[in-house]
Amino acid sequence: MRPLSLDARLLRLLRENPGGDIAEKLGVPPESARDRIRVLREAGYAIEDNRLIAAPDRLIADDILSRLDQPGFVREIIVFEETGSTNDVAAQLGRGGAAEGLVVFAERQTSGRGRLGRRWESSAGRGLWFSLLARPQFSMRFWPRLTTWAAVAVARGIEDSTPCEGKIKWPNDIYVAGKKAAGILTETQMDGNPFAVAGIGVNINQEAADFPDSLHGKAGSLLMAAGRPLDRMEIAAKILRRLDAAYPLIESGFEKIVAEARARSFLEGRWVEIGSEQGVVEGLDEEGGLLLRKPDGRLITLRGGEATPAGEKRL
């Protein structure tokens, strides 16, 4: 990670409330500390007696970085007020040589998408829409594991920061209180200087009325499950922490990620349709593939596709 900016270091100190001289702890002149506190207040932060009382409800890169461990996987955060797709921005930066650990957030996406090119509703200021650039040094045969890694990290990050329980609907959706609240889209470029982009969308502070009619009863948000508005930056930081902590396990220790994915399965024991295949879900194999027991008793493994439980329509 790059060295934290003065504002990020200041926010960390104000949040930890260590007491003593803030300027001395930051290693800057007192007037510099006072000036940065003034700027933070103007940006919407409530600061009293060198304590952070409240933060504005908007994504701020320095604030998110101030909540992460160091050193960590996340190297840099960029926040856009609006963009077409954070996955497209991250991929463009990846093709330009950007280093691993870059995270692109947007308050609003105009062309957010999920798997199979479906549109992802990205309400301005209501959720988290972000993409993480990775340049894995492990064998490319392990790259398909990235989706399972991200799904488990998102579910755990949600649970770390909210009263909600995250269930994983194989392979890339997170369900909360029986409704889809988050999705993951992993895209890769294998030629030239290879990279992967993990796009993550989390519905946080939407009310039911914020979703289009076509998604009513299917899509949900953390607010709808928790019954109260939630801190988007805190959730973002907790998810990034979980992504960071589990990243080394993709190559060595992936069985731990798979075990968590199994324990959080939304589909275990349910009859599902996946393309032309039907059967009862019996878990995951060691690579995160879906184990499906067919009506004739055969157990098959599926590596991709979209699982639709009996009686449900696709989102």
Second form
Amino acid sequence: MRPLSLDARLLRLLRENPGGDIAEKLGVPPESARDRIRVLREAGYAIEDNRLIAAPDRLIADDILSRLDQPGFVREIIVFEETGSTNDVAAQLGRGGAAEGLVVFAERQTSGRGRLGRRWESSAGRGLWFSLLARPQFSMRFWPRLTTWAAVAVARGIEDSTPCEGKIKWPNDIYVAGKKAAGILTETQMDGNPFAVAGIGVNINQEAADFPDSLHGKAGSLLMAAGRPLDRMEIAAKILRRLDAAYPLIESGFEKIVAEARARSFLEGRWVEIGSEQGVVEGLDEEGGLLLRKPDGRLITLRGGEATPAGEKRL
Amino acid sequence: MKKNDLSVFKMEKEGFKITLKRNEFDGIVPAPAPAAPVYASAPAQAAPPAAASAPAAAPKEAGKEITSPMVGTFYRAPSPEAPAYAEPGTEVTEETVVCIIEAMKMMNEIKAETKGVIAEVLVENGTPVQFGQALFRLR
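Show the same protein again, this time as the form predicted together with the partner chain rather than the form predicted on its own.
Following is the full complex, with the preceding chain placed first.
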């Protein structure tokens, strides 16, 4: 159980149980409550009559924590204004022995990346760029389940907090309104004190013109799908709540996560090419692998590769 | 740093639960880490599902072979241009990275976990491997 800081408790109170004697509710001297409210206002919060009117468009660790239930997977949140890559920071902290449940956010990544060493556009203040540190207690054989866990949580968190519908392009990309709006890059280190880092990027308030030409028509944002700017901190909190809730299911109850992934599949029933293989997607196996029906009728399972859908061509 | 800044307060009171600005984390943030593994040709072979669904420990080596801890795709190098992690004749220790297994877009650096010299690479680059499958033979 993580103890919430005074600011986190204050924010929760202002949001969920506003008005009245805040200091008494918090069990702190009145001058302490006044002082913290002043600091929150300086950070950009609008607070009237001990009521939260608006939060700044800026990620604040205590605010995100105040929107989570305890106990959960998430235990600590760090927010950087800028860093190279949140995955690198989380891995470095992991090597230093940091506990499971650490989440590293950055408002801006200077070298955000996806798989294949591709650059991930991480414009300042427009999306969510964060990484989770996990130390699963089950066999590494099942650690690849973390990818599906994260993908489902991102899709569901988006649905919980926006009018957008999240589709999972197996296994690690989230499509919204037909464009890639979020992605996941998971890396592990398997030695004495092994850990996994799941990096998540969500495009939220970018306009179409914010993406480089090379991504036009491919990358999208939640703003582009919803037609209006969205609350990044609320989306962050909703994704983390989904991650929290589903974490125990990775070890026991993974079929529920797989079912959620399949229900949101971007590829289900479609003809895809994956490397030298091609066929029609027929669901997911019990580990979240892609089931592909080949032209010769054989059903094969894929645990890797880049799936390219080729229209609606059927067998 | 401003006295009333939210982040400064947290740093004083809470240690970690803070908003950090650039360079305030110098003691912990590493120099830029190596680039992510790059795989030009997407692997795409059939990999049968794992046999068991209950968590089980990977079999430990008796010192003769290095085995795969999971179903995935075997890569000998961090990128197509990079030299292989381990060749026949390469001396390895417990900490030596010998390959990458990719599974569900999760990149797993596999360490030798034993001392020895690589005698043979048993799997072709970019091909699927099974849980417990021997990847390298040691001498």
